[in-house]
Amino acid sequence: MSSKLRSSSPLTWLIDPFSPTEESARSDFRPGRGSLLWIVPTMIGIALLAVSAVGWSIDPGQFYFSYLVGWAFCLSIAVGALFFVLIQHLTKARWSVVVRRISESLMWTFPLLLVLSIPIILGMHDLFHWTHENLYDPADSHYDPILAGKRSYLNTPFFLVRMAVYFIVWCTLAYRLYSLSVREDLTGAVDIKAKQRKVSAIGLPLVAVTTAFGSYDFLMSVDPHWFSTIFGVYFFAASFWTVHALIALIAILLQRGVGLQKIVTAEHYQDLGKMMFGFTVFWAYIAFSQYMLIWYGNLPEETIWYRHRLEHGWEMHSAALLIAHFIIPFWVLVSRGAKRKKAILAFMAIWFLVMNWFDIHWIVMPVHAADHAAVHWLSLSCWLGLFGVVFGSVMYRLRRHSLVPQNDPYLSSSLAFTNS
């Protein structure tokens, strides 16, 4: 890559490794220069994380679990965005070109998320029961034969190695796809499209495997006695469901006098709405399949996971998840008109973001507080703090480049796209 695409500051490179150039500044799709869309959420996020740090000094256990929920929420968005970009290139999709730069910016949050994972690594002893060494000593009263059988996989060194592998794969693919996209803006080289498809063909199975194992490690192993072979698909469904909502929300924000007027139309919003609706159903299908198979198998080591979520107040959270994550989005987005109205789509996009966080909270928190269901203030401050920082970095990146891949050969088709 040309050296002029690189930023000189290491901190700037973490947020955006590609510097603006004269070519991108002359873009017909240049972003606005307003800074509120990235400064405000970033400052709010930093302030909330500072408040969360105070909570850490008061209740470290609660902080680590709350932080994990917020971090996993942000990770799900980055994973969903990477899947989105890979699939668009592999299918030679035309309709999504005008919103693809948004998803490319979302997927480049992996390096930032790696840095933000430090509290999770430091809090592994609180978060992951399997890190306690006395569980593996047959002479100890806390000896756990089930975890002893899983020790070859669930051990701290191997966990950190796997985590490093996940982020190497994710960061490498995100960097390569984003760099090719920016280079296409500058040069318009005809071979870039083929390179993007080649990277995507190699990357899709790698991302599928690393996402499945990552979801097991970061979320499912919080309750190490429980296991589900469908959990990786469950996490993918929620990630892909959420990223379409966030893409729609950011596109709507960018159309408010910042740079995408008359570029993203009701036709594109309708397709984003279709995907939001479709993955509402898909998530419900996977969630029910997981529940039904565990209920049918009736094995104590599996059913105990749902028992913890059907008593001590958690049953209300389970019912709320069914209603708010599936039934309400289903009926709101089932009509064609709702998918084409920006006000409705923006409201549902925010709803989706909240529900994805609520879902991850429902997965993690009963392990920490099985005897009482509650949403601790640290859960909110960690979630909104992390999301504010990540969202601010995305908006900062978007304002430094063309908001649309301006030399993409499919751009004209995307601009003229209509639903049949």
Second form
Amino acid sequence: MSSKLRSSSPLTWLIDPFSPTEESARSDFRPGRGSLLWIVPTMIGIALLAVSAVGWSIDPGQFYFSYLVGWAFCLSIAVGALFFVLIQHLTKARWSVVVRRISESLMWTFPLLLVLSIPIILGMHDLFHWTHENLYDPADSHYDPILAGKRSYLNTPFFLVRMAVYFIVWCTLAYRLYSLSVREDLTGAVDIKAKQRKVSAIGLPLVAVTTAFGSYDFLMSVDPHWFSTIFGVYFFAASFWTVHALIALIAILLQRGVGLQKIVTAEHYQDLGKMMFGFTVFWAYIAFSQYMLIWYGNLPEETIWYRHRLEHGWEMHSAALLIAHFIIPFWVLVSRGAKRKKAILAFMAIWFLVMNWFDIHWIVMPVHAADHAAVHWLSLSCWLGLFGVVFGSVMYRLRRHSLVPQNDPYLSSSLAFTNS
Amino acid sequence: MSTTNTGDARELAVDFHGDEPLISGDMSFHDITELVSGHTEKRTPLGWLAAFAVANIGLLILVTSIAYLFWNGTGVWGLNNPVGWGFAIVNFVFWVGIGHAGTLISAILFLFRQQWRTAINRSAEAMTIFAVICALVFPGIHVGRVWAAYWMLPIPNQMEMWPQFKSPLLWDVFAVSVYFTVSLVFWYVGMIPDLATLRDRATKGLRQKVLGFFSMGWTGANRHWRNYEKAYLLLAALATPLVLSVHSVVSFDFAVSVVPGWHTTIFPPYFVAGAIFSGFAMVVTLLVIARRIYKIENIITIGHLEKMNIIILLTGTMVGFAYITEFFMAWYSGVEYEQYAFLNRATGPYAWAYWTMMSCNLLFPQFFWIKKLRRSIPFMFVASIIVNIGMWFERFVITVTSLHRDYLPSSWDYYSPTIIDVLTLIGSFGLFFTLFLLFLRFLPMVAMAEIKAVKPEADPHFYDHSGDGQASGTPSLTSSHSE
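Give me the form predicted together with the partner chain now, not the form predicted on its own.
Once more the chain from above appears, this time first in line as the rest of the complex follows.
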């Protein structure tokens, strides 16, 4: 079975590790024929990345920072989706079975992200101040004793090794969980549920550690002097927050076509909306904890990070984050009705995606442009370009398999799920 | 729905993979009522009296050591110049932490539709309230001039004396008292249908009157249930942020300062995880004994205990990861004071406490990866006690190791507790067990109405399959007062 399932060519493996199985999907679960949903975003994405490449030739420094923001945004989606799948299996969740295939499709973004990380590796000298050799030469005027002390961690070879480890962990787990689920579609083997739980149990601590250290490496070390122990939790909160929005958005998009009709109902949207609401508060809690403790402690080596984000126009970004990442979603999503109306939920889902990007932009960009806050057009083109390609690949994968894990033993509970 | 007709074949698979039943032993609604109510109605068992006597000795020790403290002042404790916070703060944080499981179980697990919570929520909430009472003792007796303890509250007065609003110690007063109030209200509201059941079964006048007063005229009417369930959901939603906020505020006591080892941003979520960890361990300790003595093994099943042990494994690992993160980040920060604080924890004079904490909290719970051990009563009992020893030491390590070697080496000192410190800690367990034993004796220790609602018979369609077509209402609505 497994040999037949596996995709043959390495290029398709990158996009989807399996050969198409939608033929064996029951008619209700068929993804439908329309291909606009993947072609349009992919085309827009490629076009925007091509434009961004032009931007690179004009201002490579800006390009690398903008690219990192867009890439980290896509990474947060993939990490969030992986957490989502792990947690659904571990808690034996029933409500979410009808949307689980969407999250499984999202988490196979990792291999593509690894390929898309090449510009970041090429731009490490611009992105990561700690790659500069003269910082470590005591004779040099740029000698930095603090960074010299961190050199055994922050150095290019070890960075690449760590990155490889993260992606091996993420890709392996995503592959195991995705292949078990797709295989279950075909065979309905009864032992698959137990295997998924086992992989998830082993996977959860691995993903927690790699996500935390990944966030230190890709985002925190952009400002190599600064440190915050909660940073990994912050990145997790943002990722998990975003992925619920994106799952809801994709389900709504699919329902505009022929897929998932009467399968994902207002009940499931309400649950996704609850998680979106809950993690709005959780993100705010983590963001507040980090800010308040640093503000109160008032130690210069910590406050400088916020100092940069509270002057030269960045204070507007900080305020916008508070209002648009927390206060507005909180009040919109607090009501039951808003969570059950597709139009409102879809609007908020897009809002969440924008705000998650804005959050990562706020983390990264002040390092590059401390003295003039602005959203460079390259930041938009890199972000939407990368997201277009990633989103197109997700929609492409969804077309090739049943839209729900059709043989999951909890599927009937999920289909019949109500909130009352 | 067009897809449900494909569900029949799946239904079998659900059974195959389904959880073990929440209530075992084929108990009817009436059996549940009899079993749970019976314990509050029969004559006081001798074993309970013996346990109560022991707990009272503990309480006496607490009262005596506090009286001794009041007479002599805080000099009777082991505090010294750099270590101005000792056992009192450690015990305070320890008890507040214990008090986290109850509200997590009753509020957060309720919102996440974890029906297994119904077997344990009542006793866990009771435990929460008693643990918070124990916790509140310590800041109260730590103020030095106890006759002015009410100054902790912002009470308007002629002297224009106000507490320091910038101090997290004051935030603690608000956070813990709000938590206590909401937990108490939540616990009480949840108990009203059960109190009405006890009232309806009561035969003596006084018992009827007291229970009648506290059950607030509950008749089990449809309208009562509607209001009740709405109130319960709202209280759960209000209590959920409190579960996170209380221990976050407790962590601010440490983290807003610039003491190395205290000032670290992960403290709020890490304290919350630790609190849930220790709280669940305490629930396991108590329920392993209680379910045996009160013969409620069919209600609090091995399956429930296993789920709690999984949460202990999860939160223990989270706490352990936080320890490692702190350690890594202290090194990564390049701040020599931070680096020293953590090195000193692991290798300095208090290394014994640090490694006790590490092995009890991070390493020992890893045994729960093994299903057999998760379901072994003797093992989980030992493990739950080890976890709480570890969590007490965590607070000790945080408080004492960071203080005893501060920025000024000339004032470095070694802190050791006095006998009064130790007796106060032991005595606080006396207070806790006194209250918990009173709860077991006089109140329904299991939420009868709620566990009836998670039995398969409570499903409105349950009797449809058997074909008698009679009972299509919700049995839980009528069961609590008619039996």
